[in-house]
Amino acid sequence: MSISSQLSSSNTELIITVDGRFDASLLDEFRLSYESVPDTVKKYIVDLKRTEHLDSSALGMLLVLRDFAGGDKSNVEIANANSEVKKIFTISSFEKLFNVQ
């Protein structure tokens, strides 16, 4: 389980990558992930390709995220959702909160 970071070449998109099990194991190293980025980050890309499962506390953690950007007005994506995850979004109607890719 762990977490990356990677800032776009223009410093305004930031992908944050997910490896394995998405839990309250990965709170600070989420929360690290992007706090420490630059005011030029206006997109925040939640790459969840590598991601075998989320509970709610990872529904908590992108919450956080959402605020951090901007709340109503951020632009953060989930990209690589697989069925299970896509499933939780919907039933949690994150998908009305996410771009959920």
The other form holds:
Amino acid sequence: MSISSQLSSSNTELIITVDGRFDASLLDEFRLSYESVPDTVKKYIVDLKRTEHLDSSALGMLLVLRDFAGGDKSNVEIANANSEVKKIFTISSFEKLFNVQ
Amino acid sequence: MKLLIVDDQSYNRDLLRFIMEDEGHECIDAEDGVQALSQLEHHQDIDVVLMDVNMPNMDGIEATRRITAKDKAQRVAIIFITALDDDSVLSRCLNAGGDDFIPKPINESILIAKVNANYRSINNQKKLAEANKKLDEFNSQVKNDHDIVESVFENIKSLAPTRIENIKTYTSPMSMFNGDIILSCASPSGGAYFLLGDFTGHGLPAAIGSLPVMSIFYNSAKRQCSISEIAQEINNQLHKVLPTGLFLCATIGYINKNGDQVSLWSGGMNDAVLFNKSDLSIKLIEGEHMPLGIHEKGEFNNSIQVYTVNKNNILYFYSDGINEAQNDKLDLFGDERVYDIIRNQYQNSSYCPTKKIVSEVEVFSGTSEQRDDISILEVSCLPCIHRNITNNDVLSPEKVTYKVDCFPWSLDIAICKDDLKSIDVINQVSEFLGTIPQVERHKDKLFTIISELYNNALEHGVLGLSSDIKDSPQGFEKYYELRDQKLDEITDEFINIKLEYIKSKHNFIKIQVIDSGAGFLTKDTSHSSEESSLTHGRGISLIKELSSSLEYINDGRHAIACYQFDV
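Swap state to the form predicted together with the partner chain from the form predicted on its own:
Next comes the full complex, and the chain you just saw is listed first.
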């Protein structure tokens, strides 16, 4: 599995971990990881520590997640991005839309 | 058996000879000590000497002293034949090096029994001496072999032309033969890779196991592989080549150029220590995985831990030779002592915990036989400084690692039909670029550019999809559904990728992507990159940012991007 997700014990946080390459091939898997979570989830953390690369379609997928999580009111954190991935975020001004750690 | 009979009385000699020859033994005579010495000189194969005590010229005791002084390996047994009436004579006989005595008058069966017993003992003695000699030869051979292997390893290590100032290591001499391995190597991106490992088992098997580890480590470092990839590759190789039961406990790590992020893969090792200088706190980092070489390819877990660190942090990794060091009372050195040394040393002015830990372990284990080899790796979380190994100059690692001059080249790739359906096309191209000298360290950026250009060519060109569909989240899904549908319908469409390495004042990779579609570039797509919260249009802005120029011609069927880089 390239994508795994885990609810925090209080059911308020969802951690989604992406393995390897983050691109359009993970579209369904990525959506399924958050689609059916309980309403109690307030914060989404996308953990990229095992992500080697991501392309513009992955950025699109993150935007869809942001929209799902409440758009401008959403709380989506991008965690453990490596420097290459961070650079892609910076170039796309994604730092303004997401909480990039 | 061959005997030397020493007696000045011919009657005695004849009697002994008569008994011994009757037993089937060969006998030689001597009339005094002087003759006995010369007979032994001539007949190296004499096993037993029957020695009289009182003789003219040289008596039996003096002769015995001289024989045993020469005969260090005790190849000859000396039995005195004497009357038992004088204890002091008897003790002098034995002190001179005699092995036994036979009382006069001679009892035939005692004589035969004692000669046979001494012959047996001398024979065992000889076998032992031979075995010892072979063992000595073998040991010196092994030492020779070890010296050679050790120097081979040193040579391989010196292939890394830089030393990283942030990384300090200690490893006891010849520890390779106890399975310890410490490696560090600059990444062309300016960061540094490191590895501390401990093979199960000892001696040559452990040393041989470290050969593939070293070559994978250095090659991967040059290609800027991720820690996950390195761990996976080492695991797969070791699993293939090592017998069951031999495996490698190891921590593999990477610290980035700025020294603010550390990634670790750790299996089967001690907890690593993340020390904070400002508050003297210690955070332990547990190994998450099984050692390398146990799991098959598919079962291996290559997930890593990533830590954000700062200039106050120092990382320590050490082999179990330290915490499992024993003293005479069989107490263990333990981890707490290590933590205490690290904390205390920092409060001291002479701050060097690595040396201190080594010396404390030495004092602790003293003369204890249990002493194991020890290895420590220290990583200071500061911006990486790389120095030339010979003259200590500060270097940028890309300058050192990539002295190879590359000739101009070009590469044409035509992708059509089913190959267009494979998601892996760009991965393969990128892997290939990663093997070209000088280009490899730009692999990641080139990958992004090529992948975005290719996706545009495929989705907008070949498949004729419009980005407008992606305007809403529902549309985003719809877009990729359509993409999959249309991919299935592909017949004789194609995408050509042309890559050229152009050497001039600046070095370029010129990337051209040409597709067979109807052309997708219209006036209104040109400004889409300006809008920031749409779900499309990011690809083009990424390419523009990473490359020095981007141009679409022929209505978008033909993209030309240049990536400029310094060598």
